[in-house]
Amino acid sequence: MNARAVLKTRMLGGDPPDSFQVHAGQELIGTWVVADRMEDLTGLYKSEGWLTKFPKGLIDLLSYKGGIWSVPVNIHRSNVLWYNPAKLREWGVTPPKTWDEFLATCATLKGKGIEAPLALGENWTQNHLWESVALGVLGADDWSALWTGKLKFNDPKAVKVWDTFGKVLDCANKDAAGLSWQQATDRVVQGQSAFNIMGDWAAGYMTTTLKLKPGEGFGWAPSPGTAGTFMMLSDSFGLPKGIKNRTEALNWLKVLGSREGQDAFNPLKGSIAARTDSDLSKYNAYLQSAAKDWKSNKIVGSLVHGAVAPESFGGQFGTVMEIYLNGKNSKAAANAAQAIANQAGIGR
């Protein structure tokens, strides 16, 4: 938050940084592109040949009013269900493919004495869970339609998301608010819970910090109902207008978007390249699996990680979640979400 405050001061004060990191999509577009503070990078994409190297779904998320506004350096996946393969075998269950299957599996596990089959952490991880539930209930097209205003947040289809979310929460630990996302992941690794829905930085944590082997120490699947869809977020860099070192900044962006740059950075971070031509021999088994899906799946953007909604909506979504958690009233939460969508100008 401190960095954002400094960025705002500099951008509005006529002293923009040569470039800055921002989540790809509306986090940049809804704040600085609409304010006419960024350069259109379409020319750079054409000269570097990137229009055929990044998937169309990603370029669509980076685009606004005919321009492309940032260079994505990596891709993380939001909609991943993590589990411990040995424990699932021990309990005689398999990773659920739909939310109905998930709820039935949780009932089975509770019958075996697993109090909280779903491990959940602090507030933002609940928002993160919500977007996977929403994608699974709505499907890719209706999820995307929420962010263009074609589907209202209080449409019956969207109200059903909250109904399902409430049932999913009943499968989770009651002390979620006191846990970090890493501690929620630990519960799955240690066999206290069966599942965790988290972005694939969890794979980085389990591989690097916990020294687990992908496919053996931990397993993964698309979150229920989302097979064939890749909900993405990305760290990206743009080109502010009026900077002092424009040539150097452009050279920096060229490195970030290059195959060599992406394949040097991403295996270390635990993310995949945004490009579809990366050298997969440099990546572990989980990342190779994610890269395969990245090439073939339908791509949609994450709410929680800045891809699909302006910051004004994302910042207030926590209030919508509080309204829901306080009363478990799906219609009240859906109406509140539509009200902040109206304020944020979604669908205008």
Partner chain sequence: MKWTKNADNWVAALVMLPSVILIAIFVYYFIAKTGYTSLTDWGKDPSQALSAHPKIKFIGFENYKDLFTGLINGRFRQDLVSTFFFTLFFIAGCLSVGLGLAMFLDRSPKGEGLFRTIFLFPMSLSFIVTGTIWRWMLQPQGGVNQLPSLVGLPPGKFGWLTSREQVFQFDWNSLPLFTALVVAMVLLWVAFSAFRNGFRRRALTALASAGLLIAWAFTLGSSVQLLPFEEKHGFNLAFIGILIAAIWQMSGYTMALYLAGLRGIPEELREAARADGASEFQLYQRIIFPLLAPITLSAMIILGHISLKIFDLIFAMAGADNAPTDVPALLLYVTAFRSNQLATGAAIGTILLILVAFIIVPYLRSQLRSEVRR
The other form holds:
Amino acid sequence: MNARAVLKTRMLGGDPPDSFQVHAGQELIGTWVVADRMEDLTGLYKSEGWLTKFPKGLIDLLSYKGGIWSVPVNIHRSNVLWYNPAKLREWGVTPPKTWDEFLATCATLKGKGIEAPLALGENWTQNHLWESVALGVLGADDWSALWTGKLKFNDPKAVKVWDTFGKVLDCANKDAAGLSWQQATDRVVQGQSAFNIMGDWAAGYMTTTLKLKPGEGFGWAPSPGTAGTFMMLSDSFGLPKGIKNRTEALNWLKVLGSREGQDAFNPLKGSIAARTDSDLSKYNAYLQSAAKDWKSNKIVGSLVHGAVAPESFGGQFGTVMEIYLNGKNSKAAANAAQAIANQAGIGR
Amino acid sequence: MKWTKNADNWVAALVMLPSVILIAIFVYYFIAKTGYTSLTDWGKDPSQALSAHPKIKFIGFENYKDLFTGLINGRFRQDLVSTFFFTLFFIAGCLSVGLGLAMFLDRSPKGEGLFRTIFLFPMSLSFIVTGTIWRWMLQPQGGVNQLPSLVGLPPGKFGWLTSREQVFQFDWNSLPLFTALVVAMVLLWVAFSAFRNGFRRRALTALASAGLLIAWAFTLGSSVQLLPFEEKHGFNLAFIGILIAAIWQMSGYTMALYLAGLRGIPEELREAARADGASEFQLYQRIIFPLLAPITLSAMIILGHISLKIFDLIFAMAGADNAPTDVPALLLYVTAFRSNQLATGAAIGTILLILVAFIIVPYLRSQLRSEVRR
Amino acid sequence: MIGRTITYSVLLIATLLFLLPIYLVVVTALKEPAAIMLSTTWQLPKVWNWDSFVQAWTAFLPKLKNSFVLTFFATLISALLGSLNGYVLSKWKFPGANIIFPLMLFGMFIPYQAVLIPLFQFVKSIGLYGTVWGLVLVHVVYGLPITTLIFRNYYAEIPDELVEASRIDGAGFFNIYRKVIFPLSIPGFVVVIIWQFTQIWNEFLFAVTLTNPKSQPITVALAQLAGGEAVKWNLPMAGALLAALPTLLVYIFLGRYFIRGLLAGSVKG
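Okay, that's the form predicted alone, but what's the structure of the form predicted together with the partner chain?
Now the complete complex, all chains and molecules, led by this one.
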């Protein structure tokens, strides 16, 4: 996060780095592309034949005003529900398919003496939970409509998201804000909580650090109400205007976007390739299942991780969350969200 | 002879010149630039925020108005309130811990040097180091919360940095009312002391202004609405953790100040008081504390300006996103560099600067003036 | 007698409270990552693991070097300039000195966030962004008020007659400085150098804004290590100890002068 501040001061000072890592989508577009600081990479996509190698839903998220602006190196999924299969069997519950089902399961588990069926961590993980709830309540189309301005944040449909979110929060641990996301994951692994909603870097943490086997030590499902939708986020690299070593930067981008490059990097980092033609034998069981969904699911972008929301919105979303948490007033939160959406120029 | 002296005066001025120019640029020119930025719309439109040659428009005090009365700027207002309480408790904590330690050390116990070293060593650490250490100490289920379990009690449950509990709540809309009443109190005090010292006209003016303010407060003042809705602000209990860390680091400073002050009080004075039959308590109350008052004032001002600017410590302890422990300096960082609202960030910076100036300028003036008198 | 007992018990309890965090840091740094558990935070490590220090040392070595270069030059230059300024302000009269000095002093109290963006643009425009030298410049400038102040107060104690005498002997501005003032300045320099050393070594905001990974000093590296994801606490704790060590050593061995700088910070001295 310091990196982003430093990047901005560098750009303000007229000293762009040759290339820089940024979340694919609006985090780049809403800040740098609109400010006319980036080069259009459509030519590169054509010459490298990438237009058919990356899914169309992804290219749409990377595009703005007829150009494609960055090269995604990896894909993470935001809307995943994690659980401990052995524990769920013990408690006699199954991963819920909708948020209503989730709340029912939550009540059942509380009845069995589990204080916090949902494990939650520090504030950004709460925002992360919110986007899964929103996707589940609204569905993929309405979620995307939020970011084109077709659906207002204070529309009754969007207000309902906050209502559901409030109920979901009641299932979560009270000490959430003091936990890192790993500590929240730990609670599920150790059986203190039943579920956790986190991006799929959690799979990397559980396989690499905790040495658990995907499918046995931990299980996963799309977060409630979001089956068939892949809420993605991605690290990507762009090409700033006015850099010194343009050729080298372009070559670097070519490597990043190549099949070899993506298959070398991603299995290690615990993410899947953005390309649909990667060599799946190099990936573990979780990643293979994610790659399968990546090819078949409807693709939408994440708010918290910069894909659909410009920084000016994302940076202030925490304020909206504060307004909600302080008063538990869905209407007020929704109005505040619409206010910052107007300010950030969403749908303009 | 005369000539050399004159030439040397010129040399002296020339030697100072580079420093003067550097300060002029790095302090005053930059402040002016930030001040101007705060009056523009830089960052309002995303396509202009970070463009290579942004077209920036002058919009007057709109950013300030937004910060104090805008719908979505509640966080800024809470941050101001938080800073106020933090400053209050931080100063009170450092002064009392520092004075307490100094009074015990003043009795010249064995190993005084060692004790002094221990109480003062946190001062030599950076806020980043202190923050890292205390972040670990204040983990929700570890560190301090585990301490009771060492003696067999159940572990503590307090959310040191994350608690959402708030005390001393008030509605932002009643701020003008409170301000008016506080100022009126001060004016009344001024009137009283002026009257006692025989400045009748000054006393009357102060009394009249206080009366006007109070009259305003209870008629029009109570109906002033800064916001179209009620907005509660108060002291976030999550700051207690930050306060502990900050006092741990800085109370050695006040201890050193007070100890120096106590050692500067001649033994004869104490002896004389004791000979007059004053109890130890009276000795402190009548003689020692009044003599320490100027030190207290200096310490309050130094600590006050540190606490207004506080950034590193909270950044390292809780990060820039932890709303319960947010302060203006962190909000500035997030606003300018995360949300790209550069003008609003500059406005927050300017407000901070004005707050600091309110404390520091009178202090510098009185310090330098008393020096001239000396 | 009772008074003594109370004194000692209060002081001992305070000592305990002040050292508690340090105990926890050391113990955590010496544990194996897998053995660090919140519930056993306060227990001594079962296996003493020095590896964290080795790791932190390797990771931090280049940053420590940056910090040393930065601190060395910035401290020295700001001390020298401060000494000259202090000499001018205390022993020479020139028009406007009474206005310039408080204006200078104000510079040490400003919230630096308020000047961050213009500062960055300036450092960039003179080509020093991302280098240690840019940071040296910034620390020299913002160090000038305090160093000037300390030396001015220090030189005020040197009798004017000494200066006057050598002036009558025909010594000029620099000769007086070299022969009279400077030789008497050593304690002043020690105070200023220790003060600046601690301040610059510990500084974070400028460092994080004006350097790149190659030139960044230790505070930035530590903040990144501790604030990064997947925190294993043994490393940040070992890192915190390493980052704190130089200033801590200076403080332990030269604490007397440190306190003097501290007191001088409250303007009058």
